[in-house]
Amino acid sequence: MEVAKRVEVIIKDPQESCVVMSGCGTSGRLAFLISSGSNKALSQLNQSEVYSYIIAGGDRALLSSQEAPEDDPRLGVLSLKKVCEGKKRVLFIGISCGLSAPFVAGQLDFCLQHPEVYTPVLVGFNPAHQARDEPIQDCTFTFHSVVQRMQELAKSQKAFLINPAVGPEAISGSSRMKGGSATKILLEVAFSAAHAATSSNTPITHNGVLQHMMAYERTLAVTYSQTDGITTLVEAAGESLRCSRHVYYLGWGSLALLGLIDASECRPTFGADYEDVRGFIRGGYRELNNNDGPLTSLGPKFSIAHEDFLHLILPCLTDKDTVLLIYTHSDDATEVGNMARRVREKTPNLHAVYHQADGDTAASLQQDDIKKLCLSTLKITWPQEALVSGTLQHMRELSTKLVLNAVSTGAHVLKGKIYQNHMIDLQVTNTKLYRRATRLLQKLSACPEEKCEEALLKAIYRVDMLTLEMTSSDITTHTCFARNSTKVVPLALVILLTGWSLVEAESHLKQQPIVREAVAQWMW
């Protein structure tokens, strides 16, 4: 309620003030996504747009992984700054889901010590006193001192903390999910109760803001109650996957922007090639409208537009592939069909997330003739109430999060990525991963902590013997080594649990890439 008052008075009043969100990784995504949306929200009211948002690596970051750049706080206080020359009044949201990155770390102390233009907001979904203590390079602060500082002046309003501990992950460590959700939840639950109030001109209230947050509940039912479409989803995207073979998203308007987002994530996740997965937005960069606009000139990986999906995914197209259409009742059915009948042209494998107002006849009608042309149809319908209330394309775009993200983690699960719940796969680019590594080996293992990272070091330099220049090196260096390095903790752990050499490790994974049946043939 009181970041939806201090957002209030910054749309009432918007000149030399903003609103400003950063994260890195799905946070800084989200941070995106989630400024596009309320920004697109104020001009509907004919109100000024005061969101901006930052992401660690810049806007590649929204597309690819750019990992190192988490670690540099300096980077994050440099980033802020540009976001907020000439301000006055700053509400800065720094997201965090484990309350760990060093680059929001150093944004939140930056705005401790100007307390006169910016107000800090931490969001995150760990218990404070679990916030990182471990020592930021060049830095007199950790996460954790930031926290406890910001839990000082959160007595006074000064500063506010907004962390409810949702639990573990499905997936263990893979806060794109849960967290994920988290954060689009409670930032959009308070912006919509600040656009409602100076609509309407009527206070915000603790009873206005749970109606907000019951919408997403709502949210929940209706998608989970298609638990079999989003099975025959997962099992089709899982066989593309174990055949080598690839996943795209072709979507339109803010719920293509999920598909691009979902996509942009299983590499770092799952340690997956940037084509295993894939989106393509109707209009792209003119419609993600990001702050450097097109990216093209940064590679393949960077074309996200249905043209570029037609002119270089297109004729390569085979049946071993997956394609799913993501799309509301209000886009342009014709469209939507055309597009359905190029793919069906190359392949059966055709699927569609659709979502519809209940009641709308039309709709349903003209979505008969795309239906036909897919393999199966996720229809997600909508209640006339979620129209009125206004909170319907919120509702929307949680949904398709909550369905690609499925079908993406089923899908990666489904071809072996994850070991006893655990990405097993996951690329150690920067410190929090490094770390994240070492302790999920210990636990898999349950070898010494010491004897854990001996592992890791070797599958990182690919050696059977480590210098003393590898062993005393930082973790800077070693991560930065392991950017040219694949299948790190999964080589590391065979090796733990098999005490084979990294050759003998190497060739075994090459024949079963799948660890827990690597390591299942060597206890037979």
The other form holds:
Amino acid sequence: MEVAKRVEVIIKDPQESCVVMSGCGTSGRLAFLISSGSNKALSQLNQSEVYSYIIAGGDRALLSSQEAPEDDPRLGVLSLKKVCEGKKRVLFIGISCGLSAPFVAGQLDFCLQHPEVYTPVLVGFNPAHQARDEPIQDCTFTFHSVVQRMQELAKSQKAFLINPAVGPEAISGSSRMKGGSATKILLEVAFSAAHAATSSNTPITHNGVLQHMMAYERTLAVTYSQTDGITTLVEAAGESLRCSRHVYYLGWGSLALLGLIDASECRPTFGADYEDVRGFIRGGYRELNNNDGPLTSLGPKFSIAHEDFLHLILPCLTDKDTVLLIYTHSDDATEVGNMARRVREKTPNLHAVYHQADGDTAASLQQDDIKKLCLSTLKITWPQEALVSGTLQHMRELSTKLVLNAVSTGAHVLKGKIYQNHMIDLQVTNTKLYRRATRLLQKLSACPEEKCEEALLKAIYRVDMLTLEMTSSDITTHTCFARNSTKVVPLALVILLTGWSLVEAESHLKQQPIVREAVAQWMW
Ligand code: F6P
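Alternative state: the form predicted in complex with ligand F6P, after the form predicted on its own:
Full assembly next; the chain just shown is listed first.
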């Protein structure tokens, strides 16, 4: 409520003040999603836009994995200064689910040094004492020490810490799931409360906040009551990935953005190729409306419009690929139908996630035609009262996020990318992921840390004998090199468990491409 009150003050003074959200990976992508949605909501209230976003690695990180910039606190400060130029009052919201990203720590530290302009808010899902305490290169602070300073200032409401416990992620380290959803819920609740107070000229109330939170609770119930439909989608996507084919999300409006976000996370989380799970949005960059505009010149993975799908993907589509339409009753049903027909000419493996309002019969007639073209349709029906309360968009987005997180995670579980509840094929592309990989190797091999790091380096550099140059390089150098290496952690684990050479381990993994099975063979 206190943060919402600060937002309300900023909305009343849009010339001189702003709200900036910043994060890395999915935390930055959600900052983008929430800032676009909240700016649209303000426009509908005839208010000026006040929200902006920062993502480590810039706009290309909205769609692709860019983990290295997460380690750079100076980059964080530079991007913050740029966004806030000329502003006299800034509410800065740093998002780091694990309370760990140096990029965000640098920004929070900068805010703490300039209290006359900046009020820092930290959103994350670890207890404060578990914030990362690892030294950050060329810095006198750690994430943990920044949190401690914020805790002190929080007593006088000069800083805010929003870090409820949401419990462990189902897949260890996958903060994009629960952590991402909780980020979306918390910030939207705070911002919506501020919007409601501004438009009705009434104070923010505890009850208003609570009602909005309960709408999200209903979203979970409505979405997870559809387990059979979700299972069908997971199985279809899993089957596609198992035979090295692809999963495509074709979405409309902000739900399409959730498809883009979900797809972009598969690379760092599961060591997936960008082609494995891809998202497309109707209207492409025009609809996305990101800071840097179209990014298509950066390469094929930045082609995100439906037209791109039709030109680049459709001609090679087979029945082993899974295509998922994601839309609502307010989207153009003729357009959805046309897309469904085009896809159906190539593959019957077409599915839909469709959000409708309770009692919307006009929409359901056209929907029937689309349904006939799809192998399965996950129909999510929202009660009429959600339309009235104005939270419908938030509910549909969260619901879509939950479904897509289940689809991509479940499909990668079926592909064998998870051992027990660990992602065993993660990318090792920043210090956090490097440390996580080392810990994972220790846990699974029971070998000492030193030996695990040695195996990890062999897998990164693809050598049996590490040179002095390799062993004396810093983690940043290792993680830069690891950007071009695949199956690093599985390879290191096989080396540790079997004592094989790199070449032997590589050939074993080639024969058994299901990483979990390749690893499980040597576990017991
Ligand atoms: O380092 C990559 C990554 O793990 C992403 O996969 C994730 O979305 C991001 O970091 C965010 O982590 P946090 O919110 O804890 O800073």
